[in-house]
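Shown next as structure tokens: one chain only, the form predicted alone.
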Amino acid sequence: MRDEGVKWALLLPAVGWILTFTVYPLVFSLLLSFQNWNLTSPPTWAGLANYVRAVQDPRTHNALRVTGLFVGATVAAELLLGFALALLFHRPMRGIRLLRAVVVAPLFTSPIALAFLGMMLFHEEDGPIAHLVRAVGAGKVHWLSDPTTALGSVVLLDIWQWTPFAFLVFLAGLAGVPQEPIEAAIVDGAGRWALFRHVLLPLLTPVIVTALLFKLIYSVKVFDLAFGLTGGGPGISTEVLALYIHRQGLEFFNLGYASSLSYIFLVLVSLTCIGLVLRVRHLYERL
């Protein structure tokens, strides 16, 4: 009886913490989607038309086809730039543990911190880019005022932090490769291009799906390094859709849409990790 005292007062402190800033703010949120609320009135009860406007809103679209495009170029560029390091740094050389402390050092760094260093290399007259731009002939780049350009940029910085991620993940599972299979392919007379993808590639295929998942979970709620390095312009040509629901709930304060495009927020990510996780969870039974 004591001891059973004693383990729900060592949950408690957990249970509370969970239901006050997990379980509440979900609940809370969830009705504030259902009503208009802009904290100079009393909310009023707005039905599905949250919902509806999320659905019609020209802004929304814009804002998931920017997330989409970032999704897309980030994840990808990480993934095969993370495993090319790892396959290249899995190999004995000197001065190999100084050389993957250098890899992974950009990880470390905060995302605004970035933004701004992001500011001072894309700066259009005085940056080393456009100095090294210049350089080689080329015209000027109006890398964070041209709409066309702005993406690629955020895309770039986010591509420098976030590459180490991937890199020390395949690292990790390179390390955890067994040598058996391998070596019988070897005697096998398999060459190196056959090793990697009949071999080497389907027995690292849980990580590289690990590995997808955590970044893709990352990359669809980034907010810091498009609102630090330009503030989702020029325009709204890098506003992504965590962006605009921020602007929409702390700028606007239209609390009760910017609930509803957390919610379709929530539900977008929330399928694309559980396809994701029943993918890994097969794989590893295959194994």
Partner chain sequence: MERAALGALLLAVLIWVLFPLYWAGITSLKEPTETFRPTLLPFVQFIPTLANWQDQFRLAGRDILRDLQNSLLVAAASASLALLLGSMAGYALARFPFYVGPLRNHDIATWFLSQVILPPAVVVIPFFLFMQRLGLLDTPLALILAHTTMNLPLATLLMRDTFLSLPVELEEAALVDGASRLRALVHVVLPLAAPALVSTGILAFAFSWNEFIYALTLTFERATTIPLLIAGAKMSQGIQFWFVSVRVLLALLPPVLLAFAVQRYVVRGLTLGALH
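Could you switch over to the form predicted in complex with its partner chain, since the one displayed so far is the form predicted alone?
What follows is just the one chain, with no partners and no other molecules.
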């Protein structure tokens, strides 16, 4: 009976904290999205006008397209690369401990600092990549000044930072794969491909879904890399959704409009992720 009070006293501070600092701002933001407000004059009711504007705004379409491309490219490249590397290095060999220790570094690299490091690496005249390209006799690559390659440069930085995540997740996944089904399949005369496709892959599905979910969430939020490396440019060719919302809200002070964009963003992200969250929730279901 005493425990009844204790358990709530332990749980409620954290729940209350999140309700105060997440749910309350979200409700406030929802109300704001139906108003026009630029901080200088009092807010006025706008009804659905901000949402209509969002649907028609070509810059919103651009932000959605850029974010989609970024998320698709980074998630696909990092998961595939990480999986391939994990399959290759999942064996006892010299140097593997060193590798595991070293690949942790990119994950802890401050993204805004990485973006500025990227400005040095991708510098079109004097960066190491430009020097290398020149040394092999190829022409100049406009890493940051060309609208089509600039997004690729942001993607490359993200791949550098996050491939280790997929690699480590899959390495842990492979280490946890039970040996019996694999041995049984070998006894049954399964080939390498059949073994991979029909035994290993199904066993790894929960791990793959988890890696996919978390990397999707981290990719969708991208802000620092684009802000620092390209500032959303050239033009608006790398202006991801988080960057555009931040601009509308805290540079142009269209607070109502920025809030409506936030809500559209939130609904899109939630719809994409909730299905996946429900697929991994059994991993949290130990009580």
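Because the structure is a prediction, the values reported are computed rather than measured. In this text, the rigid core denotes the largest set of C-alpha atoms whose superposition between the two forms falls within 1.5 Å. Numbering follows the first chain given and starts at 1.
Taking 2 Å as the criterion, residue 269 does not count as shifted between the two forms: its C-alpha moves by less than this amount when the rigid core is aligned. Once both forms are fitted on their rigid core, the CA atom of residue 16 lies 2 Å or more apart between the two forms.
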